[in-house]
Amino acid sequence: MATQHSRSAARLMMAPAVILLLGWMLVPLVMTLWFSFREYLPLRGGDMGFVGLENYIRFVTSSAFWPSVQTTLVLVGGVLLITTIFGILLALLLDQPMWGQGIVRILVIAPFFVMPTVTALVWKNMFMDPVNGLFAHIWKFFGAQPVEWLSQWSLFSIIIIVAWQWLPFATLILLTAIQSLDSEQLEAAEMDGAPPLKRFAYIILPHLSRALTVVVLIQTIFLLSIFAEIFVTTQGSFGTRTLTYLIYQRVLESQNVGLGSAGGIYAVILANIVAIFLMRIVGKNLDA
């Protein structure tokens, strides 16, 4: 049992670890707050004083400002959905036995490991391309003619590259709650002659319900700030402006750093939004 004393010198030997991380959480936001009321132009002048919510009313109102939260959402959601569905149903498959089937998992999951900026590049120049790209000899084989994908499908590629890099998360961490599943429960059900469909729906799904929800909330919190694979692409043209990437537009093509700054306080609320919901629900599932 854990004295008083003992507890004091696990606290002061936390303590360096705790001001460090806090440090480092709080400064960049509290510098960002502070620029977020100045007008600060780095090649026009520098800081050119106080204008209060100048910058905020200045960014909500901008005509790009709600297109961008609404393929900020999309986005999300649209990543969400694939790699929840083809999460399960991966994780299923690979919770078969089969031949190599460690080597089988080691591919299904190496994708998440591959850095965005590279990913998008694959997909961009092997995939995507119009002209030498797979999916453009695929369709001349057939006889259709090859579609612009980062152009005419501009948001949907965008979904399908990030949703490829985050799949093998999904499946990894389903695939640990499918293992733990307890057999006999299947079994039983499957001498009283529950079909496949069913044992899926009744004893499955409820026990993926926590791993799911640990999913959409780490998933969804990396998902509002996709930056690289925009950038490598579309660059923000198409429809494919997000918020993260309206941000960078204004301070680094605009040099308002100010702007700038105004937008990332608005990419906190609207991420601590929904942050808060999807807490909501995993607790809900968790206390289930």
Second form
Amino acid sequence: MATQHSRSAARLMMAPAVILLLGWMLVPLVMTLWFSFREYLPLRGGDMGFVGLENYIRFVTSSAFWPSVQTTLVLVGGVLLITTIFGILLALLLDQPMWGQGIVRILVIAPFFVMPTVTALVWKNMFMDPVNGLFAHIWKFFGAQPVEWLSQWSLFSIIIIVAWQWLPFATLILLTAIQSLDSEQLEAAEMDGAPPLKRFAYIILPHLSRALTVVVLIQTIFLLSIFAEIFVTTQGSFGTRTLTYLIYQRVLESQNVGLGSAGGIYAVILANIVAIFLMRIVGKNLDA
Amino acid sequence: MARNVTPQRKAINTVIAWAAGLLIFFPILWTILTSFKTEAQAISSPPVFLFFDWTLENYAVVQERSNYMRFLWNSVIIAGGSTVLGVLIAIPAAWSMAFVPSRRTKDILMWMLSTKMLPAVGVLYPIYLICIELGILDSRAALVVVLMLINLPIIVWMLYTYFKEIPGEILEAARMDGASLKAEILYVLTPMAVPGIASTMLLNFILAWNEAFWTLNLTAAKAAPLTAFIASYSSPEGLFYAKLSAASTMAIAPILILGWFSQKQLVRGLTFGAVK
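I have the form predicted on its own already, so could you send the form predicted together with its partner chain?
What follows is the whole complex; the chain from before opens it.
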């Protein structure tokens, strides 16, 4: 039971968080929107006035745009595919009775706590380096020609690196979901003679569907803005320039703020489309 | 409920699971091992796994050449500062949403979450410009504020879910006994919520420590935390694997330990309560 007094107090106490987040969202967004309609080159003439939709048109018609969209889709799709498939397998495995379960769990989760720049540099140098990397040693051991991972198979390499980082997240959430499954249901199915694959397809997988959706949506939002992993490995070369990285290059490297801001608005719209789906699921759960 | 399985089955599970776990953990293990090698051993062919001359030299060299402690200190200040500031702002907000809910509470919570989904690159230049105008580019203060704002939705959300678990009757009883609002929050709610607040702070410290978009783009030499320091190894000079490994090991060790404590909160904090 809330009194009038506590209601106004509540509003007052919510105010700092709400005002700060409102400012954090609106001020930069309005600025980006403003810049996106202007020819703005800080190092070459500054703000040269209103140009209408020209930046928006130039951004999507530049030769770098569609390849970057494709790269983004392949990167996000590839990482999602690897993390969900292996995440389900690992979650099923970790749910089994075994010795040292707690330790295995920690080993599996650990990559999530490694900072992105460390992850990227360790993989780039100590595993994927064509001369001294561990993979090169393994390739040579089998008499094969070592692969120049980050230039020959660049996007694939980055997918591996990012998937390694996000696999623990998928595994942990799917494991949490599997553990909430009523084991009697599974036992009943087992007694009725349902083989393991059928039990998986008809009982476990449907039970996991919501957790899987959450994993896919949350990862998509984070993966769309992958930055550090590309920044310290390929710097966007060899076909690894994602939409995020392209915008970053337009804004900070070539200092074409107008063009980059138009790209930024596209990125905001894209992220919002994904976010709407995620928010629906979160909202439903809030009611429950 | 524990399922009954044969010892053979359990042994097979154990072997497969340990193999998978060690495979996933291997890059971290390899980094830690390499940090104790000499630079020559770090690139020796074939690679040496355990039987090398263990040395602490790399750790000393990293500190000496680049003043590692300064970057570590920046990381501590930025991650710690943004977490503490965020929690201070979030506690009252989460309190009012959990205990004095209104029709709009859910919308506000959802809206807060949606700010978290704004792609950083879309607002990079405005933030960059504001920092220049205010003269706080490459300062720890700027990063404390920016990372606080980035993580504020998660902090509010997590605290809200923890506060929801505290029965409102206890707070009402305190109110009946004449406790002021301040006393209610400070002496009744906070002690009960300490475990939840601690978990929230832990997870957010980890997230802020590892944040690598703003820390790379808003710092240069002065305020650079460990994320940016490690990134400076991307343009190497000469032999550097062992030194890179030592620097990396020092940067991730504290978080691996903290992360071990925060496994459970991870699910709650990162799925916004959508998976329990």
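Take the two forms, find the largest set of C-alpha atoms that superpose within 1.5 Å, and that set is the rigid core. Quick caveat, the model's predicted, so the values are computed rather than measured. Numbering follows the first chain given and starts at 1.
Relative to the superposed core, I265 undergoes a Cα shift smaller than 2 Å between these two forms.
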